[in-house]
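Consider the single chain below, provided in structure tokens and representing the form predicted alone.
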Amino acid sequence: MSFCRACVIGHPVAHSRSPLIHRHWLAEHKIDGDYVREDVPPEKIGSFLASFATSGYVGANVTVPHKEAAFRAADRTEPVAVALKAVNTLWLEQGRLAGTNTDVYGFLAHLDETLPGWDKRTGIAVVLGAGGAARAVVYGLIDRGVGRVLVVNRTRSRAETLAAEFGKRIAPADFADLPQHLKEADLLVNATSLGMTGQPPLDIDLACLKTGAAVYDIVYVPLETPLLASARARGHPVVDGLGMLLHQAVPGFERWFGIRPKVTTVLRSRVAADLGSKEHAR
């Protein structure tokens, strides 16, 4: 294979750990290639994607705020991207732009790795948030056959919109009723940015959470969020957000460079260290 180069497109994008992840795999598999950042402001994303076929890149990841624009720009999109109306992975097919969304894959792959068989034990899930990340989470839970998914969002209308799109197994719920819903939940997922470094805290009490329920926080800065620390202290199985970041990168790398990489403890430790986090005993 001749020299190949991919990128991550966002604005801002300097914080992205995708280059660290993909360069680790490129070195591991001795591939002659590179992976860089492309900071593209919103007013230029249309022209950037329109000329992507002549950019010299074999593909790209897409992050905030361009996932919807990438969806609109792609000539072909896979079903999961159509359902989410967002693309986070692009590649070229005979000079035409193709896209998919690997957030669902990343969410489920890390959950499977951390809590094997979770889907057989989950009848009811509670998802906090109704934005793009929550859409991916809800899609994944439905795909795995979870019987009931409650979407809790500060703005109820957004939760109602999401529920209307994804069918009868999804129901909107108010934050005021969260304690009651936690009593029934087998899985709680934070799909908001609350609790992330620099963001407001996620202020919920886990005292009512069903015994044995798992808690998944897609936030990975900090790696051990206050939500996960509280859940762990109460004896609940926990799943952090870093694994989702790592696993969602796998399908794109395979598309661009022809080898399916593995998420290893070495890679995880490298990214955790770069984030300034210490690994908690898992």
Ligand code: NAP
Given for the second form:
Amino acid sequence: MSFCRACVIGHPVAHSRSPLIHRHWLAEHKIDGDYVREDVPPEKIGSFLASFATSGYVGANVTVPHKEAAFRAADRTEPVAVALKAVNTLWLEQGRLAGTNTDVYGFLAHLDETLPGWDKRTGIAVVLGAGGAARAVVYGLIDRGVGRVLVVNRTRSRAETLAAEFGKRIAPADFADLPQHLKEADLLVNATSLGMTGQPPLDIDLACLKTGAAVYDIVYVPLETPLLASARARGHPVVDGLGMLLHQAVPGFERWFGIRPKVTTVLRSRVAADLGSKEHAR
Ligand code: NAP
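Please give the corresponding structure for the form predicted in complex with this ligand, as opposed to the form predicted alone shown earlier.
Once more the chain from above appears, this time first in line as the rest of the complex follows.
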């Protein structure tokens, strides 16, 4: 295989850990290639993607704020990307741009790995948030047969839109009614940006949460969010956001470099250390 190069496209993109992840796998598999950051401002994303086939890259990850632009620019998109109207992974097929969304895969793969059989035990899930990441979370939960998904969002209209798009098993709900919903939930997912370093805290009380319910926080900076710490202290099974980040990278690497890489504890520790987070015993 000749030298191959992929990139992550975003704005800003300096914070992205994707180069660390993909370079780890390139070195592990002794592949002659590289993975770099491309900071592309919104006014340039259209022309950047239009000329992607001649850029020298074999493919790309796409992050905030360009996932919707990548969806529009792709000549072919997989069904999951069509459902989410967002693309986070691009590759070339005979010079044409193809795209998918691997956030759903990443979300589910880490949940399966951490709590095997969770879907058999989950009748009701509560999802906090209705932004881009929440769309992937809700899609994944529905896809895996969760019977009812309550979407709690500050801006109720976004939760209503999500429910209208993804079907009858989704219901919009309000933060004010959260204690009642938590009594019935088998799984609570935080897909807001609350609790992330630099953002306001996620101020919810887990006292009402059903015994044994699992808590998944997709925020990964810090790795152990206050939500996870509180859930852990109450004896709930917890799932952190770093695994989702690592697993969502797997399908892209396989597309571009021809080898399906593994999410190992070595990789996890490297990225956690880079994030400045101490690993909690799992
Ligand atoms: P987004 O599209 O901007 O959505 C942000 C969500 O957070 C919205 O639901 C928003 O509610 C809510 N929110 C923000 N500030 C709030 C506040 N002060 N009070 C109440 N709600 C607030 O962002 P996103 O792309 O979905 O990302 C959300 C989080 O997921 C980020 O922390 C991101 O890092 C993380 N994430 C993690 C992974 C992973 O691999 N682990 C992947 C993707 C994203 P409104 O609709 O009312 O504004």
